[in-house]
Amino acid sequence: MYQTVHINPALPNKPRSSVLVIYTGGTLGMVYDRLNDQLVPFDFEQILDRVPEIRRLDFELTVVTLNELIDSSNMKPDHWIDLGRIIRKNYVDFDSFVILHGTDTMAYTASALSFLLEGLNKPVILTGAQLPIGVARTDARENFITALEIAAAQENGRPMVPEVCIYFNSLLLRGNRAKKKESVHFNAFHSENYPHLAMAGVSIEYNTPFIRSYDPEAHLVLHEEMETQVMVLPLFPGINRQVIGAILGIPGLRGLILETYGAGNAPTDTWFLNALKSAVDRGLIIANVSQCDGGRVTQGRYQTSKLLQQIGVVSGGDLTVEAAVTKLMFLLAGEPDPDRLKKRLAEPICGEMSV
């Protein structure tokens, strides 16, 4: 059992919607212990305490809070899973949930999120802050209320964002194509490949076309396992076979997501290419994604991109490397077909990419 508070404002009036809340650690529910000279968790039986303008919005809302907190830092595979039966025990009594969830590590639990909950149909809105909620200038309480206020948006009886987001600085985006990019600044994050879902102002604006439709027929299906035998390989001048070796070489290795330069591009050494190549040939899934923020891997363009189409590497188009990490988790785990799992790691499955 996780610790509930049930909070109605608009009582005596019937709620319009109801939001649960989940909330997993991170900057924004600290507060600071003057006695032991520390920021610890606050407690949510005080949320109206804290933020006191949830007193005037007129729907109801539900916090749980983990057992354990969790730092991002230390959010794992596990805990997305966790996070998934959470949200499918509840699908049904909430019209929509709110993550309260540290900034490190995000964007791969909104990616995560976004594949493991197939046939979504309801508002997941991950939040966060840059400084605590019991700091004088923090940014956790617009966050939150406007994160709350996004989640129980309706139009015509059905949400408004009806996908996995993240709420941060007056940007909606896309859970899957967001990234931190800051973190001294409350704009922690972007979305350089997808525009932005909607900015809060003095009203919130949706960017109706970028959203993802409502689909009347979907039923929630709950992925229940992700593959973590993977890795990340961000290329740099001088990398040698050595560090190549060892990397591939990893004892039950099944994925490999690979950093690459510009639109795709990597060395043409042929120790490099055959060492690939190798690993292709025994069963090893590798992406190419770029590392540059914006833009995308376009395999083929230049030579050198081409040699890694031809030796079997999977282009990543513009995916982020939270999005092929999690994306490569799920599919090793779920899909058995090695030409299939390529196809369908090529292809987007709920928005994570650009066709």
Ligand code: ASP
Contents of the next structure:
Amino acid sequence: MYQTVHINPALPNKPRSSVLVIYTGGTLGMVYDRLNDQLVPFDFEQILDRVPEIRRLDFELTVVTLNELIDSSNMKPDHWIDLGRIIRKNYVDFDSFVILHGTDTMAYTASALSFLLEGLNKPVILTGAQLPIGVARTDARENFITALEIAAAQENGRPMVPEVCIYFNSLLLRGNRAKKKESVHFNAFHSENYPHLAMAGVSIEYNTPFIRSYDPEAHLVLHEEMETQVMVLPLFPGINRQVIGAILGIPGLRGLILETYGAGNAPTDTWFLNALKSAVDRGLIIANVSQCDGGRVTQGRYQTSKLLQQIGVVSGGDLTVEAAVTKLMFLLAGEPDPDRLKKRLAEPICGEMSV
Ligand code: ASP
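Can you swap the form predicted on its own for the form predicted in complex with the named molecule?
The complete assembly is shown below, putting the previous chain first.
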């Protein structure tokens, strides 16, 4: 059971759209509790006091608050599946969805939802803030109001952005291309390998050629499993045999994201390549993703990546680590055939990588 609040911003006419807001926690919803001298999550019943501009929006809002509001550092795959279930349950009744979420793991949640919500044809916009809604200089109000506007935006009766996105500080980004890059300034997210989907200034300008098209035939199918026996291993000069051996030897480990250098390069030491090769031969799925935010892994360009290709490491192309780890969790849970799994890992499923 979740707490649900209906917000009726005194609409003059028939509302043009209905938006379901799902409040999960994070900095955005914090207010200062003078009595106990601490920041606490605010009660959404007071949203009109905090963000009175909502009264001027001409669409209907309903807010669902998760039972336990969390700092997004505590986000887990089970939360992603719960969010998916809330969206599936309300899919027919609402035109779009806005998820209020902490910034720390927002890119992971956005990526995960893009895989779990197969056939999504409605906007799912995640947003949050760097400063709590109760602070005078907060970015929460602008982020929230514009995320709502984007979620409600339609053209010829169809949503402008029928996909999972992150809206933050004027930019709308594809969710599975976004990355948190900044912990202090308001421009918290970027998407190095894919253009922004919209920019909000005096008006909201949509970058239509890059937005997923509406598919009149699509039906929502929610996937409800994620495999958590995965690991992310960033390489660094000096990483030694014991460390590699310990990680590859984790009992039950099924998937590994190897964060390599530059265009997908790794050391060529025989012990290193042998360790990876025997793990791949045992059935471990290894994906090669770059430590660089921009550019892509091109296995085979240098000898140092060609050897990885030869031992069966899958190229992650221009996947972000967030998209790679959630894609691996998703595929390991739902794709039993290892060859098909490797093929799907290397190909785009929902716009998360370029071909
Ligand atoms: N630690 C917070 C969170 O991710 C930070 C934020 O919301 O920006 O929940």
